[in-house]
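Just the one chain here, the form predicted on its own, laid out as structure tokens.
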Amino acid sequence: MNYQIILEEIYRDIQPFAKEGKQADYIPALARVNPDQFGMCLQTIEGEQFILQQADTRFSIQSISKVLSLALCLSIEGKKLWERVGKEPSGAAFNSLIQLELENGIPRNPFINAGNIVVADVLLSRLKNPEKKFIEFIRALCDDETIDYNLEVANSEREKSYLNAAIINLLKYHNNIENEIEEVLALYFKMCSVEMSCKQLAKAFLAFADHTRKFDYAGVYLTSSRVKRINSLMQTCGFYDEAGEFSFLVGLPGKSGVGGGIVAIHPKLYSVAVWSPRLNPKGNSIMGMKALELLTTKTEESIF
């Protein structure tokens, strides 16, 4: 499969969508990002790498980090985590208060805001320095010590975190938060602020495309069972209330973030990351969604 030619064809084909949507403006630091950027990287499990446009440009991965924090949390907490967080698609916005209230403070899954706030709370309870452990885990996945948090983005999110503050207070009311609210929010926003490029994201998610290469990433064990469960959650819950649409159009497990990034994996074949800041109303990258739809269409490779 000549992936490079296919990526170049995809880039030409998606140009009619280049000006649709807008970047996330409810986070001031993200509102200042130039929306007219695009990068893509596909990395095979054999080590081949195919890149397009601004694949080296780093951006805030936002909710893509929730896959990585879940992996870290499961390595520590195991199946006990599912007593506090569900495993079902939300069918509602990623920051819904109504759903959380109706379900008595148990978030539907770990990829919506409420669910990942609970994950952050678990990490605070179980680790002496969760911020350090989390970034060490990501650096180990990528074999890249330069990856770090963007404190400007983290602080910018905290300044405008009215809805997330309401979510965590509701979680606290339902006894699903153990630590101090400000400490949990600080960790949550910091994890979302990690900056990575498409190249780095594609490499990081090779661990989910082929878990047999290396089991221990800075003391975090990605067993076959954990990878299976994380991938299934990406398939059913990775795109907020547009998970069904992504599964229908693309047919790969993946995760998006409001920074404009999307990462997806084809088990035993490749991981792929794409970035374009302009989002649709559901919070997913318009160019990114279309690029991945065309990738599985042109290659005739999906998990279905």
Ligand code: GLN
The other form holds:
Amino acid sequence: MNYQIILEEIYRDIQPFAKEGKQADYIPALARVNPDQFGMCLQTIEGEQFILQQADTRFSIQSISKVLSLALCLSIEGKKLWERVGKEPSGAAFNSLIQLELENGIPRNPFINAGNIVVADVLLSRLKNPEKKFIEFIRALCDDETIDYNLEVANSEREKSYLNAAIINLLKYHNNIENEIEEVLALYFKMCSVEMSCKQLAKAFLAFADHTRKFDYAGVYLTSSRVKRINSLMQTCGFYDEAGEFSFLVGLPGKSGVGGGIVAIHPKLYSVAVWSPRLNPKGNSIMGMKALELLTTKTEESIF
Ligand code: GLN
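What would you give as the form predicted in complex with the named molecule, now that the form predicted on its own is on the page?
Once more the chain from above appears, this time first in line as the rest of the complex follows.
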């Protein structure tokens, strides 16, 4: 398949959407990002790479990090995690409080904020230095030592963290947080602040596109059963209250972040990352969603 020709067609076709939406502004450091940027990278499991535009520009991966922290957490905690976090789509915004109250502090899934804050709590309880371990895991996935946190973004989110503070207080009230609230939030915001380019993200997510890889990622093993389960959660919960829409339009497991990034995988074929900061009201990149919809339409390849 000549993905390069298809990517170039996609880039042309999405131009009418270039000025729609705006970047996340509830995190002050993200409000300062130039919204008119776009990058894309498709990486096949055979090692070919196809890119568009700013595929090397690093951006804040935000909630895409939730897939990576879940993978790390499952490798340490195993099935026990599911006593504290559910596996059902939420059908609600990523930072919603409503279900958490109704469901007694058990978050619907690990890809909404509440669920990932519990994941951060588990990492804090089980690891000596979770920040170090998390970044080492990502560096090993990408084989790239330069990947790092952006402390300015993490601190900026922490200063305005009213909603996430409410979420963690509710979790703590229901005995679903073991550590100090401030410590857990600091780790959660740091994990969200990791900066990666489309090239680096596509490379990292090859581990999820190929179940059969038996690599040791800094002491973390992604077994094929674990990869299968993480991918199924991406399919059903990767886009909050737009998970059904993404599945309908694109037909691949994926995960978005409010930095404007989206990653998706086609099992046994490729991983793909796309980035453009302008978001729709649900917090997902407009150009990114459109580009991925066109990718599976033009290639006539999806998991369905
Ligand atoms: N750090 C962001 C938050 O907690 C992540 C949200 C997202 O990317 N959807 O609000």
